[in-house]
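As structure tokens, one chain now follows by itself in the form predicted alone.
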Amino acid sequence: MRNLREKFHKIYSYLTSETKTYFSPGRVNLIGEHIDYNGGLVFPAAIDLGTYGVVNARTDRFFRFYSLNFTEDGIIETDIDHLEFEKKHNWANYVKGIISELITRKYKIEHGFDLLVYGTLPTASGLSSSASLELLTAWICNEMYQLNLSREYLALLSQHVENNYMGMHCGIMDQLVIAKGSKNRALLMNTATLKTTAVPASFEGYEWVIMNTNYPRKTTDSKYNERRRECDLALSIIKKYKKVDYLCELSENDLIKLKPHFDDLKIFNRAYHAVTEQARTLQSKTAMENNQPQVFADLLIASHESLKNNYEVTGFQLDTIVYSAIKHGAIGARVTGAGFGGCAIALVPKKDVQKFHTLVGNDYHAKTGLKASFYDVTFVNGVDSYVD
């Protein structure tokens, strides 16, 4: 982009012909939440929001970043013998927990370089800006150090980061579909093995809307870990009685008989959420792949009643934002990415988009005070160099 080609230029006071640009998409899941984690299927397509990456690189050891969203942190200055986590750095964290990972895996790094980083994802939204972040950061090290990485190995990388660094239990859908993000498809994915399957992930005549609530979430001190160790609770649980390494390996015939085995039945509705999903993210890919928009839209809705009622992610405001959706025109709608905020995802008819914008719109600010944001968007290809 010419654009940021010139913000680099006034930034650093340099441009080059090694300057380089990269685009790093966000990502919007459509089915399969909180699974990736549990040995799910999950069903997400990278998508045309996201996060540009001006770099050029030095000869010296510095690094040099400086975000076009952040304008307030300046251009944030290290070196790499200082990268270890600093709060002061804010989202520049990101970009050092990959490098110093890197590093610590041995790999030749010797030189730095600067960047300019402009992101057209909602931060705090669930639409893994963070994650966009780490892999842009990944792949123009891949490129510039020669590092000849796998795109399955930089989105382990990155989740790694993610867990160690940055403090955020995630698991690895978020990665590695910005990594390998396939255009027009979402990606059947199997979180256990990492193996994916590209499917077509378009209905004729709707459209995939993305809805924001504008209610900023913050994973890392929500609680999204909180999840997490329940679900390992109910895992240790079943362990007892059947041999199994995630829950979603489990039917939702199994999991009911170990049901008196659970003293807690919040523990078991998590364990009932994860096992139930998996069966929806399955049945969701043959209602895709036979053209069924209607089926594919009652399990969307199936997905975010259980989000709501048995895995507790939900809230007011994605509730709202939910039932108004399918209240003025979506066939289908839920909450897409952790939850406790951020956005939902709707599946509207193409004919009535713009009325949609409206009258949700109007709805959910009457009821919650808040102005939502609405995106149609596409879906598009993996991390990868950007050719204006």
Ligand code: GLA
Second form
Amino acid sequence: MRNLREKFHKIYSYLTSETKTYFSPGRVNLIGEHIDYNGGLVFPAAIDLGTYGVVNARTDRFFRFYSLNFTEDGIIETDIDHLEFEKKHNWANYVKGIISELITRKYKIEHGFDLLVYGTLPTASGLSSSASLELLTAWICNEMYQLNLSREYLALLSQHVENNYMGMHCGIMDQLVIAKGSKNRALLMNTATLKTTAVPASFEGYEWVIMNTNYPRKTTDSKYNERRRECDLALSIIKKYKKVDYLCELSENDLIKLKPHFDDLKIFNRAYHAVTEQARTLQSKTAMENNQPQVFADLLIASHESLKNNYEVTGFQLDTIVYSAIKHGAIGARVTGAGFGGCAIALVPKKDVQKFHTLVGNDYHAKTGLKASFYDVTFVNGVDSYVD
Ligand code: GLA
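Next up, can you give the form predicted together with alpha-D-galactopyranose (GLA) of this protein, since the form predicted alone came first?
Expanding to the full complex; the earlier chain stays at the top.
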């Protein structure tokens, strides 16, 4: 991203040798969906679409925030003593939430900063634009106030802010992969222990294509929190009969044996998704190690079906784009992220990618009236400084 320092200069009318630039990636999840809050194994990667930040420390207690994506909000101003959530501060609440939480945890923050951000992630598309902004802010604070916090700590802090300040009860996947992503690799992430292993996540001759339905995920937060509550309920039923901490500790057989104890089939189905998705992620790890693209692709399709039928987080637009992708050359495809709109991914033979964009784009448009977008991304390192 070029010229962001110039933009900073234009907005704030100064630039110094101390003005720093940073990049925080977005994320795509290959498989292991909606199990990062059930102690499951997930398989995300940090991507080269993300959030850029240009920042300069101030000597007083004021903060100024400006986003090139929300120019209508103008410069948002506040100070160290006024960091509570305010609806009118829109995107800047993520930034305020991080600073506020650091202060609550007694880290020494005695002066403010001026920040300009620019995001290349489409908002509300399931590619984690909010976690990207949280980690950007956490990283900036870590460097500016010399806090010496680990990447894992910054991820947990950001998740805490998303859960308690923003009210979205997400798991740890997005924040942890944005903190710890690895170039050309995806992270196998055990969300019960937070252990991550970077693995090459590509198949010779195939490409990962991200497909944006451009159907915004309007009800995502409330529906997402509802799914979490349903999983908690399922776990509380199971705990009466079996000693477990997380749904993903159960095998499919264990769960089926407990089915008579569920009065509500819907709650059983939520748990069934979690347990089988865990098994699929484990199998996908083996498929990756054994270089079996079709095995991996079949797991993607099975994951989508379970998210559609058992977990009910897909919907007409996502189902349409996924089925269209499979019809027009992808060997596998599925929703990625929270669902209810946003993006899906497809594994496509490299030689067919251009044709694939056109065929799926036309088909999807004919069926939904919406224009899809396609992104060919690369997998990158976690949040860090960046030379503009
Ligand atoms: C959102 C959340 C993640 C994860 C996914 C679904 O992206 O932020 O924690 O639960 O949905 O897998």
